[in-house]
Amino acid sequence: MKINNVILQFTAKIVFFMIFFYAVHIFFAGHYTPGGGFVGGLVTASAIVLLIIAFDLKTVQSILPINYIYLIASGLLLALGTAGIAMFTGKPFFTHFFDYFNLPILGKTSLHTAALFDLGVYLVVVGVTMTIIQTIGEDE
């Protein structure tokens, strides 16, 4: 039986965009701060809950249709690759390169492959978190 509560559901939506917003932040701030792809990818996998709580885990499906293995496997590829590509320039494992540019809107910006590598993180923890979510939630 499914329940229709109408404000759960309304304050989801926009509660869903804030966190998602916020996980975004945590993720571009985690370089210089405390946070990054680990916990970003944590608050990313909560607002995506908010909405397996307010709908039902087939809406959810419906609305993201993401198949979170391939998330996994995309996020490992990323990171291993940022990880292991130093080693093809004579560095060892796990060296990350970075430089200033000038961009058009941001100006002089310092771009890192760290971020790469965090962006790969993300992406895991989001795939392995929803995946267990998924998993227990589709049991009867």
Second form
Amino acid sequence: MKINNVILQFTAKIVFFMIFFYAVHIFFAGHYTPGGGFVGGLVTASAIVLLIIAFDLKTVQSILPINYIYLIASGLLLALGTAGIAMFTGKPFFTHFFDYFNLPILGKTSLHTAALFDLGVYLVVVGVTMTIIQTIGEDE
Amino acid sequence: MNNFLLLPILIPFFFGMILMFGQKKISYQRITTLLGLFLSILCAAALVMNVHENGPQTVTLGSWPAPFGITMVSDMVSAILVLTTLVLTFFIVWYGFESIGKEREQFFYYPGVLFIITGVNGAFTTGDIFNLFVFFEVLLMASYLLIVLGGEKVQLREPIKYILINVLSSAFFVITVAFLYSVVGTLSMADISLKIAEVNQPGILTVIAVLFLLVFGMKAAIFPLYFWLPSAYSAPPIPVLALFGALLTKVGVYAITRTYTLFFTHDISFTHNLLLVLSILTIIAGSIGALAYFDVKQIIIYNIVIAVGVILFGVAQMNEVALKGAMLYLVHDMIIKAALFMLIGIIIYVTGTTNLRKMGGLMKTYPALGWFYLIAALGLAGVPPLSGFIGKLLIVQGGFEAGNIWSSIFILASSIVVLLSVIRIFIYAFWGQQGVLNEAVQKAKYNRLFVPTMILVVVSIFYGVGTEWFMPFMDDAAKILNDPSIYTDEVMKGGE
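Show the same protein again, this time as the form predicted in complex with its partner chain rather than the form predicted on its own.
After this comes the whole thing, all chains and molecules, with the earlier chain placed first.
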């Protein structure tokens, strides 16, 4: 019997974007309010899991053709790179830098290299969660 | 400002990351791993020389002042252990090319090895008790991967205990750190040492000392907590077993040494006597196991337990001679255990069995293997020109100086048991009638297994004969273990 999931699939398409943008919001808010790379990554992964539930693993893999193991490795490299920048400027490992910039639309904004480190955490968390779920899901 | 001491941790970490790309290309994986390990060995060797000339090196991450940031401290103790770890891993990885198998090589075996080294080196180098916990988890996670990788039946049955025990002991570790934090209010090891000296170690800190012994003793396999080790270590393939046997328990031994020489030095009559009694019992338990089995793997595995007892006996004496002996013996034991596991790996390969009773007469077909095994066995027992001698001599001398006459004599007697257990392998496997032989032995594969093993045995001979050259380094190490103020001064100064 074929089940018609039209309502679930239609809702998932819209809710996916709501969850994803909420994850991006949490990610950027991390420095001043609760949030950050770890929660942001988990929420993003949950958005993708919603798509997997509404459609199936094959469809989602064709929509998002990402090798999650490479995603983990790139996240780690980004985190190590951010921490390692300081080594080349003669400061101790893991020293962060920040400054204020006048960006075109956002105006005066403080940019901090800790955000890049957080991006690394974000990529690793998304990658690990999705690797676990995909591996278990594909297993017969 | 000295980031150099981080390189032996960061280089394996970096190479582990880039190995996650291209998992199916075996030659890329092999060459990159060896390159990474080679670079780290160079850095670690330079670090040892630097620490020898300029004293302990520290760096507090993120430019924060010392007790507030995570300090990484490379004193002589950790620098020597980091160098030993990297050299051993180099040989074990080389040995593994022939025996680990294509499926494992294509499924993140090399990243696993490099991440385990990251964790081990980090645990040796860190100066922060919670960071020590994190590095323990890094090495344990990687060891979980390596122990089940391949998915044979025994590899899935035994490691479940290993993982359960380690999850349990990690939980205890967190609880113990929480207790310690609520008493002293700091996590930096140097600062903890100063704070404990200020309050002169009241009863609650002695309780925490015993809890630390429980936690690290579970990782290091001391007497009542060693029960998981023999079965868990019998599961993985030989190169992984060599890596575990040489490194993992020694991290626990290092952690006990560090906490009992840096933190808990004010109530020695209780804590160090407890450590002494437990180390003697560990030796007895290990000796019983080593004599009871006719399985080559189990005999060497129980010898790990014996060596842990001997090293901790040296630590329990708390005088400079015994600590120097413990350091010498620790490095010797790491080298010789790796060499022995690699040797019995070859024996298992040429005979196709681990049962001693089925072996025999290998001396006619594999004389070189026999002689190198004999040298390694005598080195393990501590026959004078070889590597185990000076370490055990100094440990016993320190024991006499501390007034523990009978237990020191007991340490000497335990050498006989060690010798008996490994010579039994020699007699059964190499003498007598021809036993079973693996028909499918390829001469080329045997040679490629034998070369790294042979070099490692030569390294151990060199370590024994040339002890005089290593003595200045071991003196530095013993000095810093015996006098925590050198350590704390260096760290607190480094924060400015």
